[in-house]
Amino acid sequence: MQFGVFSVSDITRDPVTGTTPSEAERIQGAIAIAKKTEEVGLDVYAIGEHHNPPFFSSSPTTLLAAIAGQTERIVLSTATTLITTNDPVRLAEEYAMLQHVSNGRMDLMLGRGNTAPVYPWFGQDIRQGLPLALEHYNLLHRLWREDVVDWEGRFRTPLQGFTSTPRPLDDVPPFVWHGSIRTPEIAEQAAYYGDGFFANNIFWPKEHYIRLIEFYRQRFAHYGHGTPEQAIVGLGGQAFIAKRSQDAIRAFRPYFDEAPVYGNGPRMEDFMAGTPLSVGSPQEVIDKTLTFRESFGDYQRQLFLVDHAGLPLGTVLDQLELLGGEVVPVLRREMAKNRPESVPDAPTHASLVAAKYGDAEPRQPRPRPNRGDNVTGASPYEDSDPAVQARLPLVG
């Protein structure tokens, strides 16, 4: 099972000190947090995508590529990649490039986003959000698996004889999670393709997410990808940890009370009682997180939100020390108990390569600027005039 952290990339005033970090400080802080995530033994760092203040992560592939160059082991992911307002061709290219740059240490989570104005900024209509998500992913899925694509849809110009470059590393597309807070159609989409389903699991009571996840598991089995228990599920969560429970509650309360997302609403204690928010000692965070398994079954990825609501970088790094040193080791051990052997681990590039090739050497695509075989590099002009063939160099 994978454990990690995710960020929504908010730039929020610290209610204790009254200071607001700059974009530069938050961006460099994100890199520091990702490096610390690896240092303390966690598995995944994920960052969201936003295109408006007060968020900074408008280009997650750029940030994750920078982190890839400064880490060795962690999987780099997105907490949301906007499948609705991004062109699927650009998504295919940018994330395949990140896959190469990171040597396969990446995957991505697709979502529709929760910022309404972003749709017209990128020439789309929010009323078409769900059809956009469905159609755009159908194209993205094909672009990573078909070397030459002819395609026509409702929301972008047709493609004729198009090859996205670079091709996926080892001819194995990045693994995709579909993230949703409330939409069963997205759970259906994830199940149809045999992809992962990530339930945000932050704001709403567990009963809401139980319905979504159970629906996804049933449809995953319906489409022949395995049993419901073998479906690939990820969960979010929020935690603030201190050695003593009362210290955690006292330290986090001002950040909770003024948080842009849930501040000025329910009391923190009420929010903790009704949602997955954990504020307390390491043991209290462990105990609450273990209830997720009781509610949702065995799952593959658990991500914690740790750097939101104006928390200073030093505090976040301290949180990671506690998370990696005292919480996650216990969760790994407890989550492994009585876990059926039939329940798969979270897919990684290495496991996907092994599933495709076994012991054979992976193929590396060599695209040509013609309608030849992009995987092997063979050309339809192999038997033609050598002078013609010489004018057909490899692309890239």
Given for the second form:
Amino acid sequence: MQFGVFSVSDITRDPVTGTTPSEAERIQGAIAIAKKTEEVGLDVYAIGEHHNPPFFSSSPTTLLAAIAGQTERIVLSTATTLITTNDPVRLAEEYAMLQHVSNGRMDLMLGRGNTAPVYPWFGQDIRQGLPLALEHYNLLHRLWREDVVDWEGRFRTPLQGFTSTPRPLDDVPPFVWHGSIRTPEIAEQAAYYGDGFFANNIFWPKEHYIRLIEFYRQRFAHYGHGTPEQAIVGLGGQAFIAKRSQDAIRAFRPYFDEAPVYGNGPRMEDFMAGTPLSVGSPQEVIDKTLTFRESFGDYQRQLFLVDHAGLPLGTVLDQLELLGGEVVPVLRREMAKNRPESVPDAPTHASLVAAKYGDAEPRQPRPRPNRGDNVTGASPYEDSDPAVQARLPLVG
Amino acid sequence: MSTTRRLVIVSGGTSDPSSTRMLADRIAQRAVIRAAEAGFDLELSVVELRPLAADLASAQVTGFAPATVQEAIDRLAQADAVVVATPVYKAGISGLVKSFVDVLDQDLLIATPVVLAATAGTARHALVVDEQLRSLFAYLRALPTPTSVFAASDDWGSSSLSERIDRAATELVVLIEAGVRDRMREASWHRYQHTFGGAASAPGFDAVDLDSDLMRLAAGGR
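Could you please show the structure of the form predicted together with the partner chain, as a counterpart to the form predicted alone just displayed?
To see the whole picture, the full complex is given below, headed by that same chain.
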């Protein structure tokens, strides 16, 4: 079971001090938060992707690469990477590169994005968001698994004889999670490929997410990847912790009341009662988080939202101390109890390499020499499968 | 087939007593009488929107319904027919009624017979019910009765209001008795847009259509 944090990358005015951090402060803060995440013993740091103010994370792989260079153990991920408005070819290239520079300490979570103007800014149409996401991922999946890809679809210019470089580390593609809250097609795609499925579990009562996760589990089994209980499920959640419950409530209330998403709406107490938000003592956060397992079954990854709504960096780092020091150790112990042996952990690069090669040496692709035309044809690597021939367009 | 059907009143009236609620009650009571004549019982329940006003505002900004609102939605999901009544404010339907409709899944009321009703201080607002409520419920793919009921202040002294109430109630009972809602849903549920896990998924309807173009694309697109 992995525990970690995920960030939206919002730059929000601190409602207590009245000051808004600069982009520079928030970006350096994100790196500090990621390093702290590792220091306190958590497993995963994930960052969102946005292309408009007041968010800073337009280039997640650059940020995650910097963090990879300053950490040793944590898995770096995204929450989410936009599979709609990004070119899947660029995603294949950028995340394979991140996989190499992080020595395999990464995976990614795909999502559609719901900021309408982002689509036209990147030449896409939000009304086609779902087929766009599905088609793009079908291509991305192939680009990481086939040395040479011929492809034609509805949304992207066709590819003939295309090789995405670098090939994934050890020729093992990054593990992919698919994030969705009410789209069965996304759950179906995750199940079809045996990928992970993530429910953000933030804004709504958890009952909203149960049916989609159950659907994903059933379809995962249908496609022969294991039993429903062996499907790879991740959940979000949000917590604000203090030693004493009343201190947590008092400290977090101004941030809740002006939070960009739910602020100026429900009372914090009502939102806590109705959604997975917990604000309270370590024990209260533990108790609430343990209800997720009862609702969704044994799962693989729990991410908490901790750096949002204008919370200052110092407070976020303190939160991580409490999360890593007092909450997660208990959660690890409790969630391990009665967990069947057959329920797998979240895949890591090491486990995927072992699954693919066993004790054998992983493939290390070595390219053939440049022929002078900057392409290497149908067999770009010394060990590319000669049976795979690209259908290059005929000229003349 | 059960001989008891559920009729849910949705009232946007805000005073007590409210003429909007009174109009809705009269339509519902008339429908009970007409149903009894047709040989079945109508079980009435009321969704008063006034006590939900703050929670509806909260639902608008959070995107999910608090328990009180969810209870009202669940009741509508089980309704065989609905009476909706709104006051007219500033030449339009009440914002409270619109707020409630805004949080309903768009498949919640598919093919559900509905009587549309509105009250106002002047007959000059008479078309609000047909021009605004009717188009709103058309969007929801509900089935408004041919007769809608509008009552301005002076209509309460006119027997023609009772006649319109009776006509609308009779139309409603005919639609309920014919089982139009269930038959339309059984015939073509998959041809409407649905919200996965929404309140509309009655037993037998919650299976996801695995044979759609999008589902094939999800499964590799081959």
